[in-house]
Amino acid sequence: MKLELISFKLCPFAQRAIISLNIQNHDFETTYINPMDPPDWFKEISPNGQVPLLKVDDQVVFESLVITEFIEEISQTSFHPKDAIQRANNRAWIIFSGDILGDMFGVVTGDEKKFNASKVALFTKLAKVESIKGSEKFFNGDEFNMIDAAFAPIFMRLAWINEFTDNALSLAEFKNLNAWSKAILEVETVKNSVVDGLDDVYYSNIEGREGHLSTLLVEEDY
(Lines of atoms letter the chains of each structure in order from A and count residues from 1; the text may use other names and numbers.)
(Lines give C-alpha, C1' and ligand atoms only; values in the text may rest on other atoms or scores of the structure.)
Protein backbone atom coordinates (compact mmCIF):
# COMPACT_ATOMS: atom_id res chain seq x y z
CA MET A 1 0.00 0.00 0.00
CA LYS A 2 1.53 3.28 -1.13
CA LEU A 3 0.64 6.32 1.00
CA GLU A 4 1.15 9.92 -0.12
CA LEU A 5 0.09 12.82 2.06
CA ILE A 6 -0.61 16.02 0.13
CA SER A 7 -0.73 19.32 1.96
CA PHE A 8 1.19 22.55 2.59
CA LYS A 9 3.94 23.04 5.15
CA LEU A 10 2.00 25.15 7.66
CA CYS A 11 -1.15 23.01 7.68
CA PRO A 12 -1.92 21.97 11.29
CA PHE A 13 -4.29 19.24 10.15
CA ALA A 14 -1.59 17.62 8.02
CA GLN A 15 0.73 17.75 11.02
CA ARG A 16 -1.75 15.59 12.93
CA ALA A 17 -1.72 13.03 10.12
CA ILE A 18 2.09 13.03 9.97
CA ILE A 19 2.27 12.32 13.70
CA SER A 20 -0.24 9.48 13.35
CA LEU A 21 1.59 7.96 10.38
CA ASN A 22 4.92 8.06 12.20
CA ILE A 23 3.59 6.82 15.54
CA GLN A 24 1.90 3.92 13.80
CA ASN A 25 5.00 3.10 11.74
CA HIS A 26 3.77 3.69 8.20
CA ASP A 27 6.01 4.48 5.28
CA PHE A 28 4.67 7.47 3.37
CA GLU A 29 5.63 10.30 1.07
CA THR A 30 4.76 13.94 1.61
CA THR A 31 3.98 16.30 -1.24
CA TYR A 32 3.61 20.01 -0.48
CA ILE A 33 1.59 22.32 -2.71
CA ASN A 34 0.83 26.04 -2.70
CA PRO A 35 -2.75 26.24 -1.36
CA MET A 36 -3.17 29.69 -2.91
CA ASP A 37 -2.31 28.30 -6.35
CA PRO A 38 -2.93 24.55 -6.28
CA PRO A 39 -1.82 22.56 -9.32
CA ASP A 40 -4.41 21.23 -11.74
CA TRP A 41 -3.70 17.61 -10.80
CA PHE A 42 -4.64 18.43 -7.19
CA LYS A 43 -7.89 20.10 -8.23
CA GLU A 44 -8.79 17.00 -10.18
CA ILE A 45 -8.38 14.59 -7.27
CA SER A 46 -9.53 16.71 -4.30
CA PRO A 47 -13.34 16.68 -3.94
CA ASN A 48 -13.41 19.79 -1.73
CA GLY A 49 -10.25 21.49 -2.95
CA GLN A 50 -8.77 21.36 0.54
CA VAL A 51 -5.76 19.80 2.21
CA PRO A 52 -4.68 17.49 3.66
CA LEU A 53 -5.44 14.71 1.26
CA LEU A 54 -4.13 11.15 1.49
CA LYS A 55 -3.55 9.11 -1.65
CA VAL A 56 -3.76 5.39 -0.98
CA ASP A 57 -2.42 3.74 -4.11
CA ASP A 58 -4.82 5.19 -6.69
CA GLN A 59 -7.58 6.06 -4.24
CA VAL A 60 -8.12 9.34 -2.37
CA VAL A 61 -9.02 9.85 1.29
CA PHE A 62 -9.95 13.39 2.25
CA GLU A 63 -11.05 15.32 5.37
CA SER A 64 -8.43 15.40 8.12
CA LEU A 65 -10.42 13.50 10.76
CA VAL A 66 -11.24 10.77 8.26
CA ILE A 67 -7.57 10.53 7.30
CA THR A 68 -6.40 10.01 10.89
CA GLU A 69 -9.15 7.45 11.51
CA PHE A 70 -8.22 5.66 8.28
CA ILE A 71 -4.61 5.50 9.49
CA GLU A 72 -5.97 4.03 12.74
CA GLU A 73 -7.89 1.35 10.83
CA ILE A 74 -4.95 0.18 8.74
CA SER A 75 -2.53 0.10 11.69
CA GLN A 76 -1.54 -2.94 13.73
CA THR A 77 -1.71 -0.97 16.97
CA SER A 78 -4.30 1.58 18.11
CA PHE A 79 -3.49 5.24 18.67
CA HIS A 80 -6.67 5.61 20.76
CA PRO A 81 -7.18 4.47 24.38
CA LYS A 82 -8.70 1.00 24.82
CA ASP A 83 -11.83 2.00 26.75
CA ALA A 84 -14.77 2.66 24.38
CA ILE A 85 -16.19 5.61 26.34
CA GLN A 86 -12.73 7.15 26.64
CA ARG A 87 -12.21 6.74 22.88
CA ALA A 88 -15.52 8.47 22.17
CA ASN A 89 -14.64 11.25 24.59
CA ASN A 90 -11.26 11.69 22.91
CA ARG A 91 -12.84 11.87 19.47
CA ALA A 92 -15.29 14.53 20.67
CA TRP A 93 -12.48 16.71 22.03
CA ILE A 94 -10.52 16.22 18.81
CA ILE A 95 -13.47 17.69 16.92
CA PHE A 96 -13.63 20.48 19.50
CA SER A 97 -9.96 21.24 18.88
CA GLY A 98 -10.74 22.07 15.25
CA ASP A 99 -12.71 25.09 16.44
CA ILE A 100 -9.71 26.15 18.53
CA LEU A 101 -7.61 26.21 15.38
CA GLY A 102 -10.31 28.35 13.78
CA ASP A 103 -9.99 30.89 16.59
CA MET A 104 -6.22 30.89 16.19
CA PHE A 105 -6.63 31.70 12.51
CA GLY A 106 -8.66 34.75 13.54
CA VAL A 107 -5.94 35.73 16.00
CA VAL A 108 -3.29 35.57 13.29
CA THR A 109 -5.21 37.24 10.48
CA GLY A 110 -7.63 39.66 12.15
CA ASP A 111 -7.51 43.39 12.74
CA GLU A 112 -7.48 44.54 16.37
CA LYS A 113 -11.21 43.99 16.82
CA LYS A 114 -11.12 40.53 15.24
CA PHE A 115 -7.94 39.67 17.14
CA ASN A 116 -9.52 40.51 20.49
CA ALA A 117 -12.74 38.64 19.69
CA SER A 118 -10.81 35.59 18.48
CA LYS A 119 -8.57 35.65 21.55
CA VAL A 120 -11.61 35.70 23.85
CA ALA A 121 -13.17 32.81 21.93
CA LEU A 122 -9.87 30.93 21.99
CA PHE A 123 -9.33 31.35 25.72
CA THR A 124 -12.95 30.44 26.45
CA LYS A 125 -12.41 27.12 24.67
CA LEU A 126 -9.05 26.56 26.34
CA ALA A 127 -10.72 27.12 29.72
CA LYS A 128 -13.21 24.37 28.88
CA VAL A 129 -10.37 21.97 28.09
CA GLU A 130 -8.55 23.03 31.27
CA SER A 131 -11.66 22.22 33.30
CA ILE A 132 -11.62 18.57 32.23
CA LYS A 133 -7.88 18.04 31.84
CA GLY A 134 -6.32 16.41 34.88
CA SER A 135 -2.74 16.62 36.04
CA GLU A 136 -1.66 13.55 34.05
CA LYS A 137 1.25 13.94 31.63
CA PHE A 138 -0.92 13.48 28.55
CA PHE A 139 -4.68 13.69 28.06
CA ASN A 140 -5.36 10.10 29.14
CA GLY A 141 -2.39 9.55 31.42
CA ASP A 142 1.17 8.53 30.59
CA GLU A 143 0.39 7.25 27.10
CA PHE A 144 0.62 9.56 24.08
CA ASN A 145 -2.62 9.14 22.11
CA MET A 146 -4.27 10.59 19.02
CA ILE A 147 -5.90 13.37 21.03
CA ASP A 148 -2.45 14.54 22.11
CA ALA A 149 -1.40 14.54 18.45
CA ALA A 150 -4.52 16.59 17.65
CA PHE A 151 -3.55 19.28 20.15
CA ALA A 152 0.14 19.26 19.18
CA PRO A 153 -0.25 21.77 16.29
CA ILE A 154 -2.25 24.06 18.59
CA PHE A 155 0.36 24.05 21.35
CA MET A 156 3.23 24.38 18.88
CA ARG A 157 1.71 27.46 17.27
CA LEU A 158 0.81 28.99 20.63
CA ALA A 159 4.42 28.48 21.73
CA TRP A 160 5.69 30.17 18.58
CA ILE A 161 3.33 33.13 18.98
CA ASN A 162 4.38 33.58 22.60
CA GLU A 163 8.03 33.39 21.55
CA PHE A 164 7.52 35.94 18.77
CA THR A 165 5.60 38.36 21.00
CA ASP A 166 5.59 39.34 24.65
CA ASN A 167 3.55 36.21 25.47
CA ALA A 168 0.45 37.52 23.72
CA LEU A 169 -1.30 34.15 24.19
CA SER A 170 0.32 32.93 27.40
CA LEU A 171 -1.04 29.69 28.86
CA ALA A 172 0.17 30.61 32.36
CA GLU A 173 -3.40 30.84 33.69
CA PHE A 174 -4.06 27.25 32.59
CA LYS A 175 -1.93 25.10 34.89
CA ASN A 176 -2.86 21.73 33.42
CA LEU A 177 -2.86 22.83 29.79
CA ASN A 178 0.49 24.54 30.23
CA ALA A 179 2.03 21.35 31.59
CA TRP A 180 0.32 19.25 28.90
CA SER A 181 1.63 21.57 26.20
CA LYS A 182 5.20 21.25 27.44
CA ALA A 183 4.94 17.46 27.62
CA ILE A 184 3.56 17.19 24.08
CA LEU A 185 6.19 19.50 22.59
CA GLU A 186 8.94 17.33 24.10
CA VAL A 187 7.78 14.25 22.17
CA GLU A 188 10.29 13.52 19.40
CA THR A 189 7.57 12.50 16.95
CA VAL A 190 5.93 15.89 17.46
CA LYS A 191 9.22 17.74 17.03
CA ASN A 192 9.84 15.87 13.78
CA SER A 193 6.33 16.39 12.40
CA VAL A 194 7.21 19.74 10.80
CA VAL A 195 9.92 20.76 8.36
CA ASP A 196 13.04 22.48 9.63
CA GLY A 197 12.63 26.22 9.97
CA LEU A 198 8.83 26.16 10.02
CA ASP A 199 8.85 28.58 12.96
CA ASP A 200 10.52 31.13 10.65
CA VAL A 201 7.86 30.47 8.03
CA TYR A 202 5.14 30.97 10.65
CA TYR A 203 6.72 34.26 11.74
CA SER A 204 6.77 35.43 8.12
CA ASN A 205 3.16 34.30 7.72
CA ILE A 206 2.12 36.48 10.67
CA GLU A 207 4.01 39.43 9.17
CA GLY A 208 2.50 38.85 5.75
CA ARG A 209 -1.06 38.72 7.08
CA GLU A 210 -0.61 42.29 8.41
CA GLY A 211 -3.19 41.66 11.13
CA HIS A 212 -3.08 43.08 14.64
CA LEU A 213 -0.83 40.23 15.78
CA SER A 214 1.88 41.42 13.40
CA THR A 215 2.07 44.69 15.37
CA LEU A 216 2.89 42.71 18.53
CA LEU A 217 5.91 40.92 17.07
CA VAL A 218 9.17 41.43 18.88
CA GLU A 219 11.76 43.00 16.63
CA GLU A 220 14.18 40.11 16.52
CA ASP A 221 15.39 37.76 13.84
CA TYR A 222 13.72 34.39 13.71
Ligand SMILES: N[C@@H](CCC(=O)N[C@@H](CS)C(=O)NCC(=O)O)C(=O)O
Given for the second form:
Amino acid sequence: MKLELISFKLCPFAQRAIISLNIQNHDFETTYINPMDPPDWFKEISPNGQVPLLKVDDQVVFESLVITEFIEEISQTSFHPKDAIQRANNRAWIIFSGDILGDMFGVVTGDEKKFNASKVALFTKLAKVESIKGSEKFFNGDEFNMIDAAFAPIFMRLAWINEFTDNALSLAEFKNLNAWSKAILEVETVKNSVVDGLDDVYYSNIEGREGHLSTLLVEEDY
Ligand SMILES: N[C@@H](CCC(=O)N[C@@H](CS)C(=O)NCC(=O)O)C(=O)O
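Alternative state: the form predicted in complex with the ligand, after the form predicted on its own:
Up next: the whole complex, starting with the chain shown before.
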Protein backbone atom coordinates (compact mmCIF):
# COMPACT_ATOMS: atom_id res chain seq x y z
CA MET A 1 0.00 0.00 0.00
CA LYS A 2 1.52 3.31 -1.09
CA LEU A 3 0.86 6.20 1.29
CA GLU A 4 1.30 9.86 0.39
CA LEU A 5 0.30 12.63 2.77
CA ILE A 6 -0.66 15.92 1.21
CA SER A 7 0.22 18.45 3.83
CA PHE A 8 0.85 22.10 4.64
CA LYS A 9 3.82 22.90 6.85
CA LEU A 10 1.85 25.09 9.27
CA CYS A 11 -1.21 22.86 9.49
CA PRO A 12 -1.87 21.47 12.99
CA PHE A 13 -4.34 18.90 11.61
CA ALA A 14 -1.73 17.53 9.20
CA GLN A 15 0.76 17.34 12.07
CA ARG A 16 -1.51 14.84 13.82
CA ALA A 17 -1.46 12.59 10.77
CA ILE A 18 2.34 12.84 10.52
CA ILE A 19 2.75 11.84 14.17
CA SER A 20 0.37 8.88 13.73
CA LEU A 21 2.12 7.65 10.58
CA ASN A 22 5.53 7.86 12.25
CA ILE A 23 4.53 6.38 15.61
CA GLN A 24 2.91 3.46 13.78
CA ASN A 25 5.98 2.99 11.61
CA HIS A 26 4.56 3.56 8.16
CA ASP A 27 6.61 4.50 5.13
CA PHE A 28 5.00 7.48 3.48
CA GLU A 29 5.82 10.38 1.23
CA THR A 30 4.90 13.94 2.11
CA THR A 31 3.89 16.49 -0.49
CA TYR A 32 3.51 20.06 0.74
CA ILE A 33 1.03 22.42 -0.82
CA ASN A 34 -0.51 25.72 0.20
CA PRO A 35 -4.23 24.93 0.63
CA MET A 36 -5.01 28.66 0.28
CA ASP A 37 -3.57 28.52 -3.25
CA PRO A 38 -3.87 24.85 -4.19
CA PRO A 39 -2.53 23.31 -7.39
CA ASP A 40 -5.06 21.96 -9.90
CA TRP A 41 -4.16 18.30 -9.23
CA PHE A 42 -5.08 18.82 -5.56
CA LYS A 43 -8.43 20.40 -6.43
CA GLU A 44 -9.19 17.39 -8.59
CA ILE A 45 -8.59 14.79 -5.89
CA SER A 46 -9.60 16.64 -2.70
CA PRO A 47 -13.25 16.31 -1.66
CA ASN A 48 -13.20 19.34 0.68
CA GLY A 49 -10.19 21.37 -0.50
CA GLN A 50 -8.41 20.85 2.82
CA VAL A 51 -5.23 19.25 4.03
CA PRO A 52 -4.35 16.79 5.37
CA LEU A 53 -5.29 14.43 2.58
CA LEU A 54 -3.94 10.89 2.59
CA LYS A 55 -3.48 9.23 -0.77
CA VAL A 56 -3.71 5.47 -0.43
CA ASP A 57 -2.63 4.01 -3.75
CA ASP A 58 -5.12 5.73 -6.06
CA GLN A 59 -7.76 6.49 -3.43
CA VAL A 60 -7.96 9.31 -0.91
CA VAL A 61 -8.84 9.60 2.79
CA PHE A 62 -9.59 13.06 4.17
CA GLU A 63 -10.29 14.68 7.58
CA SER A 64 -7.43 14.35 10.06
CA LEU A 65 -9.35 12.31 12.65
CA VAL A 66 -10.52 9.87 10.01
CA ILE A 67 -6.98 9.66 8.64
CA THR A 68 -5.56 8.85 12.09
CA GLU A 69 -8.26 6.21 12.65
CA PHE A 70 -7.51 4.77 9.20
CA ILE A 71 -3.81 4.59 10.09
CA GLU A 72 -4.82 2.81 13.31
CA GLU A 73 -6.79 0.25 11.30
CA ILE A 74 -3.97 -0.59 8.91
CA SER A 75 -1.32 -0.80 11.66
CA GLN A 76 0.11 -3.79 13.49
CA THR A 77 0.01 -1.98 16.82
CA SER A 78 -2.78 0.06 18.38
CA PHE A 79 -2.39 3.74 19.14
CA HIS A 80 -5.50 3.79 21.37
CA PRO A 81 -6.07 2.37 24.87
CA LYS A 82 -7.50 -1.18 24.93
CA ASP A 83 -10.52 -0.50 27.14
CA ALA A 84 -13.57 0.36 25.02
CA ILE A 85 -14.92 3.08 27.33
CA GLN A 86 -11.50 4.66 27.68
CA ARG A 87 -11.10 4.52 23.90
CA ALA A 88 -14.51 6.15 23.39
CA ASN A 89 -13.57 8.87 25.88
CA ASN A 90 -10.27 9.46 24.13
CA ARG A 91 -12.09 9.86 20.82
CA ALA A 92 -14.50 12.37 22.36
CA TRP A 93 -11.63 14.47 23.78
CA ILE A 94 -9.85 14.24 20.44
CA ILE A 95 -12.93 15.82 18.81
CA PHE A 96 -12.88 18.43 21.60
CA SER A 97 -9.25 19.22 20.77
CA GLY A 98 -10.36 20.25 17.26
CA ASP A 99 -12.54 22.95 18.88
CA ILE A 100 -9.52 24.12 20.86
CA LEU A 101 -7.66 24.58 17.56
CA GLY A 102 -10.61 26.67 16.36
CA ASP A 103 -10.21 29.00 19.37
CA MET A 104 -6.48 29.23 18.74
CA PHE A 105 -7.15 30.36 15.19
CA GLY A 106 -9.21 33.22 16.65
CA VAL A 107 -6.40 34.06 19.06
CA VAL A 108 -3.82 34.18 16.27
CA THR A 109 -5.87 36.04 13.68
CA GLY A 110 -8.43 38.13 15.59
CA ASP A 111 -8.55 41.83 16.39
CA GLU A 112 -8.50 42.72 20.11
CA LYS A 113 -12.18 41.90 20.65
CA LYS A 114 -11.96 38.56 18.82
CA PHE A 115 -8.64 37.78 20.52
CA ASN A 116 -10.14 38.30 23.99
CA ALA A 117 -13.28 36.28 23.21
CA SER A 118 -11.21 33.45 21.67
CA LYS A 119 -8.83 33.47 24.63
CA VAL A 120 -11.73 33.12 27.07
CA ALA A 121 -13.20 30.28 24.98
CA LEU A 122 -9.77 28.63 24.75
CA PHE A 123 -9.08 28.84 28.48
CA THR A 124 -12.59 27.62 29.34
CA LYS A 125 -11.92 24.52 27.24
CA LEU A 126 -8.42 24.04 28.66
CA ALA A 127 -9.91 24.24 32.19
CA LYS A 128 -12.29 21.42 31.25
CA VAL A 129 -9.42 19.26 30.03
CA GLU A 130 -7.43 20.12 33.17
CA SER A 131 -10.34 18.94 35.32
CA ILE A 132 -10.37 15.46 33.78
CA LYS A 133 -6.63 15.04 33.15
CA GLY A 134 -4.89 13.17 35.96
CA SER A 135 -1.25 13.50 36.91
CA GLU A 136 -0.17 10.66 34.58
CA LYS A 137 2.64 11.44 32.15
CA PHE A 138 0.44 11.18 29.06
CA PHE A 139 -3.37 11.24 28.82
CA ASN A 140 -3.81 7.54 29.60
CA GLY A 141 -0.65 6.82 31.55
CA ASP A 142 2.91 6.14 30.48
CA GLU A 143 2.06 5.32 26.86
CA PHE A 144 1.88 8.00 24.16
CA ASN A 145 -1.49 7.49 22.44
CA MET A 146 -3.49 9.04 19.61
CA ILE A 147 -5.02 11.55 22.01
CA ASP A 148 -1.53 12.80 22.89
CA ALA A 149 -0.82 13.17 19.17
CA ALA A 150 -4.07 15.15 18.79
CA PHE A 151 -3.05 17.61 21.52
CA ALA A 152 0.61 17.87 20.42
CA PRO A 153 0.02 20.61 17.77
CA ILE A 154 -1.96 22.62 20.35
CA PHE A 155 0.76 22.46 22.98
CA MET A 156 3.51 23.16 20.43
CA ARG A 157 1.76 26.33 19.25
CA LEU A 158 0.91 27.46 22.79
CA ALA A 159 4.57 27.04 23.76
CA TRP A 160 5.67 29.08 20.73
CA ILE A 161 3.15 31.84 21.46
CA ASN A 162 4.31 31.99 25.08
CA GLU A 163 7.90 32.16 23.94
CA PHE A 164 7.19 34.91 21.39
CA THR A 165 5.13 37.01 23.82
CA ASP A 166 5.29 37.69 27.50
CA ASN A 167 3.50 34.38 28.17
CA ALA A 168 0.24 35.64 26.68
CA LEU A 169 -1.29 32.15 26.89
CA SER A 170 0.53 30.76 29.93
CA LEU A 171 -0.59 27.33 31.11
CA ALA A 172 0.79 27.97 34.60
CA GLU A 173 -2.67 27.86 36.19
CA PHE A 174 -3.18 24.35 34.78
CA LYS A 175 -0.83 22.05 36.69
CA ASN A 176 -1.75 18.83 34.89
CA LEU A 177 -1.89 20.36 31.40
CA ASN A 178 1.41 22.10 31.93
CA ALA A 179 3.13 18.82 32.84
CA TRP A 180 1.35 16.97 30.03
CA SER A 181 2.43 19.61 27.53
CA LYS A 182 6.07 19.32 28.62
CA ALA A 183 5.97 15.50 28.37
CA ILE A 184 4.43 15.60 24.88
CA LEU A 185 6.87 18.20 23.57
CA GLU A 186 9.80 16.03 24.65
CA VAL A 187 8.70 13.09 22.48
CA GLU A 188 11.07 12.76 19.49
CA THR A 189 8.25 11.90 17.07
CA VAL A 190 6.48 15.10 18.10
CA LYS A 191 9.65 17.19 17.73
CA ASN A 192 10.20 15.69 14.27
CA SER A 193 6.61 16.20 13.13
CA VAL A 194 7.32 19.72 11.89
CA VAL A 195 9.96 20.98 9.49
CA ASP A 196 13.03 22.72 10.91
CA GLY A 197 12.46 26.40 11.53
CA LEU A 198 8.67 26.16 11.65
CA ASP A 199 8.70 28.26 14.84
CA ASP A 200 10.13 31.16 12.78
CA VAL A 201 7.48 30.61 10.12
CA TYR A 202 4.81 30.60 12.85
CA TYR A 203 6.19 33.87 14.24
CA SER A 204 6.03 35.43 10.76
CA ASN A 205 2.52 34.04 10.33
CA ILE A 206 1.40 35.79 13.55
CA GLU A 207 3.02 39.03 12.34
CA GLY A 208 1.49 38.69 8.88
CA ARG A 209 -2.03 38.15 10.26
CA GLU A 210 -1.79 41.59 11.90
CA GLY A 211 -4.23 40.55 14.61
CA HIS A 212 -4.06 41.61 18.24
CA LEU A 213 -1.57 38.83 19.01
CA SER A 214 0.95 40.45 16.65
CA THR A 215 0.97 43.52 18.92
CA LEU A 216 1.99 41.31 21.86
CA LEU A 217 5.06 39.88 20.13
CA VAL A 218 8.25 40.62 21.97
CA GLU A 219 10.73 42.01 19.47
CA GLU A 220 13.58 39.55 19.48
CA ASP A 221 15.83 38.13 16.84
CA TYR A 222 13.54 35.39 15.49
N1 LIG B 1 -11.49 19.26 9.91
C2 LIG B 1 -10.31 19.28 9.08
C3 LIG B 1 -9.66 20.63 9.17
C4 LIG B 1 -8.45 20.76 8.24
C5 LIG B 1 -8.09 22.20 7.96
O6 LIG B 1 -8.71 23.14 8.47
N7 LIG B 1 -7.05 22.38 7.12
C8 LIG B 1 -6.68 23.72 6.71
C9 LIG B 1 -5.17 23.91 6.82
S10 LIG B 1 -4.61 23.76 8.47
C11 LIG B 1 -7.03 23.90 5.25
O12 LIG B 1 -6.82 23.00 4.45
N13 LIG B 1 -7.58 25.07 4.92
C14 LIG B 1 -7.94 25.40 3.58
C15 LIG B 1 -9.42 25.51 3.41
O16 LIG B 1 -10.17 25.29 4.37
O17 LIG B 1 -9.84 25.83 2.28
C18 LIG B 1 -9.35 18.16 9.52
O19 LIG B 1 -9.36 17.82 10.73
O20 LIG B 1 -8.63 17.60 8.67
